[in-house]
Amino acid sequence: MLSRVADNLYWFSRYIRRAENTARLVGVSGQLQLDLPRSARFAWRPLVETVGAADAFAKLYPDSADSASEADVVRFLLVDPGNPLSLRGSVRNAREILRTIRDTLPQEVWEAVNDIHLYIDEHGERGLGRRYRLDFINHVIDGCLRVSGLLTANVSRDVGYQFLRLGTALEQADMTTRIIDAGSSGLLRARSGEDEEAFRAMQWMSVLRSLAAYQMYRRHVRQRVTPELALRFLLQNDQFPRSVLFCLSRGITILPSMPSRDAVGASLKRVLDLVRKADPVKLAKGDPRPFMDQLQRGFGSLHDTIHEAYFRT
């Protein structure tokens, strides 16, 4: 397979998974805000940090600063053409990639991605308001899941499919740590100290729901949501498909089906070891963000290694 095609397949799957996670994050955050009592304040700014777009947000919305409004953040994350990491930007990038490799994937995949793209163009502005936002987001999530289902059901298990799987696994692991990072950054702020513990539990429930993990958490853990248990589940559960451990372990199983590159395996195992050795109790008692930043740097290094090993021409 040409390195250009492999690169495109890898990034196509990353953009589809990124779009789905961005939509989930905005949707659950909006729902959480509506459910809050008056004694709590919801901070939208951490969502910008989640996708690593603080600089772009500052340039596009210089008056927002730390008191970023709901309207500005939602527009920035969903449809702002100036944000390449927005929902619209991710879908547009996936569509443009697919345009160049349409002969490698089923026609139904192109039709599904194009449907999402056209839907965002037609309904994106309407979906910014609270009244129609959830319908808009759910439609996009359903579209992304349809694409994932088509790829799983209709694509031959050749080396190209392995690049799709690798991209999906790395993107999901990265987005899981970013959503954890946002959750531990203080999405909810109590106006009185006596409410802080209750709001902290609500915040971690929001993190789980952002990753479609709440029901599986209840099934596996069977305890009320606490920071340490939520962290353990999202970082180290070996059965939930969006946990960091599951995604990286899947990467390990994918590599034997791809051209042998020792550097990729070594880089992947280094990040996997970090996750396995993490202490959720210690992270929950302190600040999990430095560890999430460390993992994200590890993912960045892993991506660079993958690019050097497979895509550099």
Second form
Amino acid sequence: MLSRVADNLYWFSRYIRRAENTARLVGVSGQLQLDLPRSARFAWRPLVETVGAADAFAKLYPDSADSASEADVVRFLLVDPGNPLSLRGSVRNAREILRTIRDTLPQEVWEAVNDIHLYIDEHGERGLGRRYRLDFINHVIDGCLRVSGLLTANVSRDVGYQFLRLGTALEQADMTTRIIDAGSSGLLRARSGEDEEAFRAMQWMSVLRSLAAYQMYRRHVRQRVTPELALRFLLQNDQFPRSVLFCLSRGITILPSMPSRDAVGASLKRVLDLVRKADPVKLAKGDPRPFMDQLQRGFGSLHDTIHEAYFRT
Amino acid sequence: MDWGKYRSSSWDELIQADGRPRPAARPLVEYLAGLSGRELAERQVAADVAARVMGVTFTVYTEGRNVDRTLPFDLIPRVIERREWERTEAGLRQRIRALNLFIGDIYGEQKIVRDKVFPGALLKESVNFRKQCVGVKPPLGVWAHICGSDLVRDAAGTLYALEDNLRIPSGVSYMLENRLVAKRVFPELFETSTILPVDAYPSQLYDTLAALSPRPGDTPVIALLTPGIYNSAYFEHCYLAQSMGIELVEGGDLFVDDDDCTYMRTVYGPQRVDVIYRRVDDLFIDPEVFHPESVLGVKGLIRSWRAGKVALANAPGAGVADDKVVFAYVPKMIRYYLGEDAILPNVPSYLCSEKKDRDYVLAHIHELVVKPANESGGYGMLIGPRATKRQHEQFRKLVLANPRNYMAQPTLSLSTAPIITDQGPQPRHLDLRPFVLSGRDIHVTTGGLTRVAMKRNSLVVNSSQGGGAKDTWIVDLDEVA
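The structure above corresponds to the form predicted on its own; please give the structure of the form predicted together with the partner chain next.
Now the full complex is given, and it begins with the chain already shown.
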């Protein structure tokens, strides 16, 4: 397996997973907004931070700052050419990468990615408005899942496949913390104190939904949604495939099928320890965001170690 | 489909001058005659969709972005009878044997120059002669492992060799894909006629490359070196690498170590490479030896090749015989090296370096096709009968300024075959590019890639200039009950 190809496989799966999570986040946020009573206001701006694109946003919409409008944020996250981290940008990156490794993956994967790309080009503008947004988003999510399905069903379990899995796992762990981050930033601005607790529950339900986790949460936790329980589920559940713990544990199971590099295992275990030792009760009481940032830094250094160990030979 | 009004002003591959189909094409022509315009249009749409879905594209770089274009594909196959093809195939085998002996001789003792069969002066001015190759003895004595020869037929029906592409000929993937499309669209015909298959090519190419390995015995590590996604033939590079199961590499994936061996950068660490099917031009292949600024190549690759640690196909320097002036000497080479007469005639050629020929060219420039020695893709040439007086004058000056760089050929009225148009079947000019593999054995593709000018009366079939393709059928009449 060429280092360049491994690098591209890893990033290809990251971008596909990122696109899917971005689509979900925007879709669920729009739904939440519809459910809100008139006394509450939905803050769109924190979604921009989710994808780590605050600077690009400020450049494109210098006037909107804190009170960013739904239209601006949705456009920015979905299709804005000025945002390299938009849904369209992620799909385009995935496609450009795939062009260079077309010989490695089955032809259908190229067709599937090309379909999403063409679909976004054709329907992206129309998909911004509330009327068609959900259709648009669901179509893109389906497309991304089709790619994941093709990879799972049709790709040989060689070392290249391990890089695909590693990319997906790391991207999902990262996106999960980012969506928790956004959920903790007070998406909802209650206009009176008594609504606040009810809103917090709605908000965490929305976070769970953004991660396709709501139904699984209900089945596993069997209690109404509270910040502590939602956080525990998304960080530490060992059976839900988008929880941080699950993704990192999967990383541990992947490593033995890859060329052995001690630094990668060590880096992975460090961040896994952080997750295991986290106390959701304490996090929910205070502000969970610094911890999410700490995890993201851990993922960053894990990525650097992987890059150094496998892609820069 | 109505053949009633179909008439070609040239030799037609499917329909005789009397309007009746040629014997090998009869089942096809009758089948097409039975289809309504709508059925035909449906099949053309199906073919276009199939081509797009299969991703048959070539890349055009325009306005700062690369666009994948689908090669226009015409449904109606070009048909050649098996017995005629066998003669052609024998001619191609003979040609490539002589060409490989010639290249080896040129970089070796140069007997052909000493014996005054080939003028040494031509070498001095050849832009494709590589002094770095002098004295190298590549495995099996083969330099041009993959050759794409362009064949054309004139109005009298004679098939000629027009040129031999010995550097990095492309197009074979379209030949293979065209057949898949044709099978999807005309399954009935494949059941009732004996159309010889074309799909042996990837395994023959693999065997040809594997035989060059400097480490016989082990399973060789083979890679296809591509200039990358911006190259117009990138689709083909992927396609071939995939169908042979070999690595597709870019220059940055390879390096040559102090032991002169060539290695790939892999996730396991460096892995030695035995054979490289390179689709990067000579001059970009090694910045240590050629263009120092090239980022497409691999530093030290020529050193590794000269040391016999890695095999390159085609060998660097093979292009010395891929020169439109050298081309004119191929019949003499066949006689000199093989003691045989050429089976496949050359298109008659006038060499501007020879005074007699040059005078003829200058006097008859309005009837001739004048070509520079080392251009490909149909660039930089003059089609006399289609050009203006001013262009004639301009080319006379070019020829006089650098006679070695020009040769001329009579303007052949290329043969035609029908393509589907809104006005029914219409004749279009075409050529044929068979691919010839040389290693331990010689393999010739069954037919080859038929390139067709999609514009009426146009003689230019290159894909970069709006040409399209057809499936090519070698039909065995003896098998028909």
